[in-house]
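Just one chain follows, in the form predicted alone, and it is written as C-alpha coordinates.
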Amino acid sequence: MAMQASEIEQMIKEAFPDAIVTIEDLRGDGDHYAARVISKAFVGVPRVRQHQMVYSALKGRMGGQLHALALQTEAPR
(Lines of atoms letter the chains of each structure in order from A and count residues from 1; the text may use other names and numbers.)
(Lines give C-alpha, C1' and ligand atoms only; values in the text may rest on other atoms or scores of the structure.)
Protein backbone atom coordinates (compact mmCIF):
# COMPACT_ATOMS: atom_id res chain seq x y z
CA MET A 1 0.00 0.00 0.00
CA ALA A 2 1.43 3.35 -1.06
CA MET A 3 1.76 6.39 1.20
CA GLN A 4 0.23 9.77 0.54
CA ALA A 5 2.50 12.83 0.40
CA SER A 6 0.53 14.33 3.28
CA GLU A 7 1.35 11.30 5.47
CA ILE A 8 5.05 11.65 4.75
CA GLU A 9 4.96 15.36 5.51
CA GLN A 10 3.05 14.80 8.74
CA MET A 11 5.51 12.19 10.01
CA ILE A 12 8.48 14.42 9.23
CA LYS A 13 6.84 17.42 10.91
CA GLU A 14 6.08 15.34 14.00
CA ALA A 15 9.80 14.63 14.34
CA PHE A 16 10.93 18.14 13.28
CA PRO A 17 8.20 20.64 14.24
CA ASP A 18 10.14 23.61 12.84
CA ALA A 19 10.74 21.92 9.48
CA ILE A 20 9.83 23.31 6.11
CA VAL A 21 8.88 20.21 4.13
CA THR A 22 8.26 19.98 0.40
CA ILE A 23 7.09 16.66 -1.04
CA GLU A 24 6.83 15.82 -4.74
CA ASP A 25 5.29 12.63 -6.17
CA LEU A 26 7.81 11.88 -8.91
CA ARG A 27 5.76 9.35 -10.90
CA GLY A 28 2.23 10.01 -9.76
CA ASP A 29 2.08 6.51 -8.30
CA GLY A 30 2.29 7.31 -4.59
CA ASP A 31 5.42 5.18 -4.40
CA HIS A 32 8.27 7.40 -5.62
CA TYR A 33 8.73 10.73 -3.89
CA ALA A 34 11.26 13.53 -3.55
CA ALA A 35 11.39 15.43 -0.28
CA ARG A 36 13.19 18.58 0.77
CA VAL A 37 13.43 19.12 4.51
CA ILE A 38 14.86 22.25 6.12
CA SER A 39 15.21 22.16 9.90
CA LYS A 40 17.29 23.67 12.70
CA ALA A 41 17.82 20.10 13.91
CA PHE A 42 20.30 19.66 11.06
CA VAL A 43 22.67 22.45 12.16
CA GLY A 44 26.17 20.99 12.45
CA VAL A 45 24.97 17.48 11.55
CA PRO A 46 26.62 15.62 8.65
CA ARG A 47 24.38 15.07 5.62
CA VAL A 48 24.30 11.28 5.99
CA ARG A 49 23.12 11.61 9.60
CA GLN A 50 20.48 14.18 8.53
CA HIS A 51 19.07 11.62 6.10
CA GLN A 52 19.13 8.92 8.79
CA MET A 53 17.17 11.26 11.07
CA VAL A 54 14.47 11.73 8.41
CA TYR A 55 14.31 7.99 7.64
CA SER A 56 13.92 7.36 11.37
CA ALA A 57 10.99 9.81 11.44
CA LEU A 58 9.29 7.62 8.81
CA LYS A 59 9.17 4.79 11.37
CA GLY A 60 10.23 1.86 9.20
CA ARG A 61 8.00 2.63 6.24
CA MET A 62 10.95 3.02 3.83
CA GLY A 63 11.20 -0.06 1.63
CA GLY A 64 7.64 -1.09 2.50
CA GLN A 65 4.82 1.41 2.16
CA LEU A 66 7.29 3.92 0.76
CA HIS A 67 9.34 2.45 -2.05
CA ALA A 68 11.63 5.37 -2.94
CA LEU A 69 12.41 8.75 -1.44
CA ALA A 70 14.94 11.13 -3.02
CA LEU A 71 15.92 13.20 -0.01
CA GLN A 72 17.45 16.65 0.24
CA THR A 73 18.09 18.03 3.72
CA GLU A 74 19.58 21.26 5.00
CA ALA A 75 19.72 23.62 7.94
CA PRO A 76 18.08 27.03 7.58
CA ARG A 77 20.32 29.89 6.51
Contents of the next structure:
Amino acid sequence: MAMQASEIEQMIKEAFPDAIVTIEDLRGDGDHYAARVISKAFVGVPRVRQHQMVYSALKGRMGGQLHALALQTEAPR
Amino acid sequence: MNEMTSNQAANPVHDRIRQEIKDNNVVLFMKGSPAFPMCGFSAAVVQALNNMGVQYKGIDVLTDPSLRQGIKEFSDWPTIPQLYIKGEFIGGCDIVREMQASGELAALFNDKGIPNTAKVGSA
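Mind giving me the form predicted in complex with the partner chain, seeing as the form predicted alone was just shown?
Following is the full complex, with the preceding chain placed first.
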Protein backbone atom coordinates (compact mmCIF):
# COMPACT_ATOMS: atom_id res chain seq x y z
CA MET A 1 0.00 0.00 0.00
CA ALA A 2 1.84 3.11 -1.18
CA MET A 3 1.46 6.72 -0.02
CA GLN A 4 0.25 9.88 -1.71
CA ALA A 5 2.60 12.90 -1.92
CA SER A 6 -0.08 15.02 -0.25
CA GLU A 7 -0.28 12.56 2.65
CA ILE A 8 3.49 12.76 3.22
CA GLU A 9 3.40 16.56 3.04
CA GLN A 10 0.51 16.76 5.49
CA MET A 11 2.19 14.49 8.05
CA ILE A 12 5.42 16.48 7.87
CA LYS A 13 3.55 19.78 8.23
CA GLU A 14 1.69 18.46 11.28
CA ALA A 15 5.04 17.89 12.97
CA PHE A 16 6.68 21.05 11.54
CA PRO A 17 3.94 23.72 11.26
CA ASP A 18 6.40 26.36 9.97
CA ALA A 19 7.97 24.05 7.38
CA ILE A 20 8.26 24.64 3.66
CA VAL A 21 7.83 21.15 2.22
CA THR A 22 8.36 20.13 -1.41
CA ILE A 23 7.70 16.52 -2.42
CA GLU A 24 8.84 14.97 -5.68
CA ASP A 25 7.50 11.64 -6.88
CA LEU A 26 10.59 9.88 -8.22
CA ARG A 27 8.96 6.90 -9.92
CA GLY A 28 5.20 7.42 -9.91
CA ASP A 29 4.70 4.21 -7.91
CA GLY A 30 3.83 5.92 -4.61
CA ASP A 31 6.85 4.29 -3.04
CA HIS A 32 9.83 6.41 -4.05
CA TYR A 33 9.75 10.08 -3.20
CA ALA A 34 12.19 12.90 -2.58
CA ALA A 35 11.30 15.53 0.01
CA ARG A 36 12.86 18.85 0.91
CA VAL A 37 11.93 20.25 4.31
CA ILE A 38 12.94 23.70 5.52
CA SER A 39 12.09 24.45 9.14
CA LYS A 40 13.36 26.47 12.11
CA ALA A 41 13.21 23.23 14.10
CA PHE A 42 16.46 22.17 12.37
CA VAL A 43 18.54 25.09 13.57
CA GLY A 44 21.70 23.71 15.25
CA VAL A 45 20.55 20.10 14.82
CA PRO A 46 22.94 17.55 13.23
CA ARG A 47 21.75 16.36 9.80
CA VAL A 48 21.18 12.76 10.96
CA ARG A 49 18.95 13.98 13.78
CA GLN A 50 17.04 16.26 11.36
CA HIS A 51 16.24 13.27 9.17
CA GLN A 52 15.23 11.20 12.23
CA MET A 53 12.83 14.00 13.19
CA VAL A 54 11.19 13.83 9.74
CA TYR A 55 11.03 10.02 9.89
CA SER A 56 9.28 10.15 13.25
CA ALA A 57 6.78 12.65 11.76
CA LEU A 58 5.89 9.86 9.32
CA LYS A 59 4.93 7.65 12.28
CA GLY A 60 6.68 4.43 11.31
CA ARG A 61 5.66 4.42 7.64
CA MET A 62 9.22 4.99 6.53
CA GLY A 63 10.85 1.76 5.45
CA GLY A 64 7.52 -0.07 5.40
CA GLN A 65 4.64 1.54 3.52
CA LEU A 66 7.05 4.10 2.14
CA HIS A 67 10.06 2.33 0.67
CA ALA A 68 12.26 5.26 -0.19
CA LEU A 69 12.28 8.92 0.75
CA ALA A 70 15.31 10.87 -0.38
CA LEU A 71 15.48 13.57 2.24
CA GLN A 72 16.94 17.06 2.17
CA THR A 73 16.52 19.03 5.38
CA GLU A 74 17.62 22.61 6.10
CA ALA A 75 17.07 25.41 8.53
CA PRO A 76 15.83 28.64 6.92
CA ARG A 77 18.80 30.76 5.71
CA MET B 1 30.51 1.99 35.07
CA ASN B 2 27.43 3.14 33.14
CA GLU B 3 24.64 0.60 33.33
CA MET B 4 23.09 -0.40 30.01
CA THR B 5 19.38 0.39 29.75
CA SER B 6 17.39 -2.83 30.30
CA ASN B 7 16.31 -3.35 26.71
CA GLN B 8 19.86 -2.72 25.47
CA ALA B 9 21.60 -5.19 27.83
CA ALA B 10 19.43 -8.24 26.97
CA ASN B 11 19.63 -7.87 23.19
CA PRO B 12 22.19 -10.17 21.51
CA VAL B 13 21.65 -8.48 18.13
CA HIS B 14 22.47 -5.08 19.60
CA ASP B 15 25.52 -6.65 21.30
CA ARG B 16 26.73 -8.02 17.97
CA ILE B 17 26.21 -4.63 16.30
CA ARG B 18 28.05 -2.90 19.14
CA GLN B 19 30.92 -5.35 18.74
CA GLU B 20 31.16 -4.91 14.96
CA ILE B 21 31.25 -1.10 15.14
CA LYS B 22 33.80 -1.29 17.93
CA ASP B 23 36.10 -3.74 16.12
CA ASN B 24 35.97 -2.00 12.72
CA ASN B 25 36.73 1.67 11.97
CA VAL B 26 34.20 1.84 9.14
CA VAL B 27 31.17 -0.47 8.96
CA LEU B 28 28.42 -0.44 6.34
CA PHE B 29 25.26 -2.35 7.16
CA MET B 30 23.88 -2.92 3.68
CA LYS B 31 21.81 -5.12 1.39
CA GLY B 32 24.15 -7.50 -0.38
CA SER B 33 27.95 -7.25 -0.24
CA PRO B 34 30.41 -4.60 -1.43
CA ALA B 35 31.16 -6.82 -4.42
CA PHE B 36 27.46 -7.49 -5.11
CA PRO B 37 25.22 -4.74 -3.67
CA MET B 38 21.57 -5.79 -3.87
CA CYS B 39 19.99 -2.34 -3.69
CA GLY B 40 20.65 0.97 -5.41
CA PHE B 41 21.05 2.90 -2.18
CA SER B 42 23.54 0.38 -0.76
CA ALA B 43 25.43 0.41 -4.07
CA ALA B 44 25.65 4.23 -3.94
CA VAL B 45 27.33 4.18 -0.53
CA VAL B 46 29.66 1.35 -1.59
CA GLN B 47 30.68 3.46 -4.58
CA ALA B 48 31.24 6.52 -2.40
CA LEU B 49 33.50 4.56 -0.03
CA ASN B 50 35.34 2.86 -2.89
CA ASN B 51 35.90 6.21 -4.61
CA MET B 52 37.48 7.48 -1.41
CA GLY B 53 39.74 4.44 -1.14
CA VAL B 54 38.52 3.69 2.37
CA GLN B 55 38.84 0.27 4.00
CA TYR B 56 35.46 -0.80 5.39
CA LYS B 57 33.50 -3.84 6.49
CA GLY B 58 30.25 -4.53 4.57
CA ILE B 59 27.66 -6.48 6.56
CA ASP B 60 24.77 -7.96 4.56
CA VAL B 61 21.57 -7.59 6.57
CA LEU B 62 19.66 -9.70 4.06
CA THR B 63 21.32 -12.82 5.46
CA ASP B 64 19.85 -12.26 8.94
CA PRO B 65 16.31 -10.87 9.42
CA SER B 66 16.93 -10.20 13.13
CA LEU B 67 19.96 -8.07 12.20
CA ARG B 68 17.94 -6.29 9.50
CA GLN B 69 15.36 -5.29 12.10
CA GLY B 70 17.79 -4.90 15.01
CA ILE B 71 20.01 -2.37 13.23
CA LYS B 72 17.01 -0.10 12.66
CA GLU B 73 16.15 -0.15 16.34
CA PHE B 74 19.78 0.24 17.39
CA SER B 75 20.25 3.43 15.38
CA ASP B 76 16.64 4.66 15.42
CA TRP B 77 16.90 4.79 11.62
CA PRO B 78 14.26 3.08 9.47
CA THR B 79 16.22 2.17 6.36
CA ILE B 80 19.29 0.38 5.02
CA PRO B 81 22.16 1.15 4.28
CA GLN B 82 23.61 2.54 7.48
CA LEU B 83 27.18 3.81 7.75
CA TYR B 84 29.15 3.78 11.02
CA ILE B 85 32.54 5.44 11.50
CA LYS B 86 34.49 4.73 14.70
CA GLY B 87 31.34 3.44 16.36
CA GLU B 88 29.24 6.49 15.48
CA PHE B 89 26.16 6.32 13.25
CA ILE B 90 26.74 8.73 10.34
CA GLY B 91 23.64 8.23 8.22
CA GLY B 92 22.08 6.54 5.24
CA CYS B 93 22.56 7.00 1.51
CA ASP B 94 21.37 10.63 1.27
CA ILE B 95 23.55 11.89 4.10
CA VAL B 96 26.66 10.00 2.93
CA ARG B 97 26.28 11.35 -0.60
CA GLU B 98 25.68 14.90 0.68
CA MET B 99 28.69 14.67 2.98
CA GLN B 100 30.89 13.30 0.20
CA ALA B 101 29.84 16.07 -2.19
CA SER B 102 30.51 18.77 0.40
CA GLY B 103 33.88 17.31 1.45
CA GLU B 104 32.54 16.73 4.98
CA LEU B 105 33.04 12.96 4.67
CA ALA B 106 36.71 13.28 3.69
CA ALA B 107 37.25 15.73 6.56
CA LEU B 108 35.58 13.29 8.97
CA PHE B 109 37.81 10.41 7.81
CA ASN B 110 40.87 12.62 8.23
CA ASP B 111 39.74 13.77 11.69
CA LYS B 112 39.27 10.17 12.76
CA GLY B 113 42.63 9.13 11.30
CA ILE B 114 41.11 6.82 8.70
CA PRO B 115 43.30 6.49 5.58
CA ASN B 116 41.57 7.60 2.39
CA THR B 117 42.51 8.93 -1.01
CA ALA B 118 40.11 11.90 -1.03
CA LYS B 119 41.80 15.15 -2.11
CA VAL B 120 41.05 17.59 0.72
CA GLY B 121 43.21 20.69 1.04
CA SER B 122 45.41 19.04 3.67
CA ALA B 123 49.07 19.91 3.97
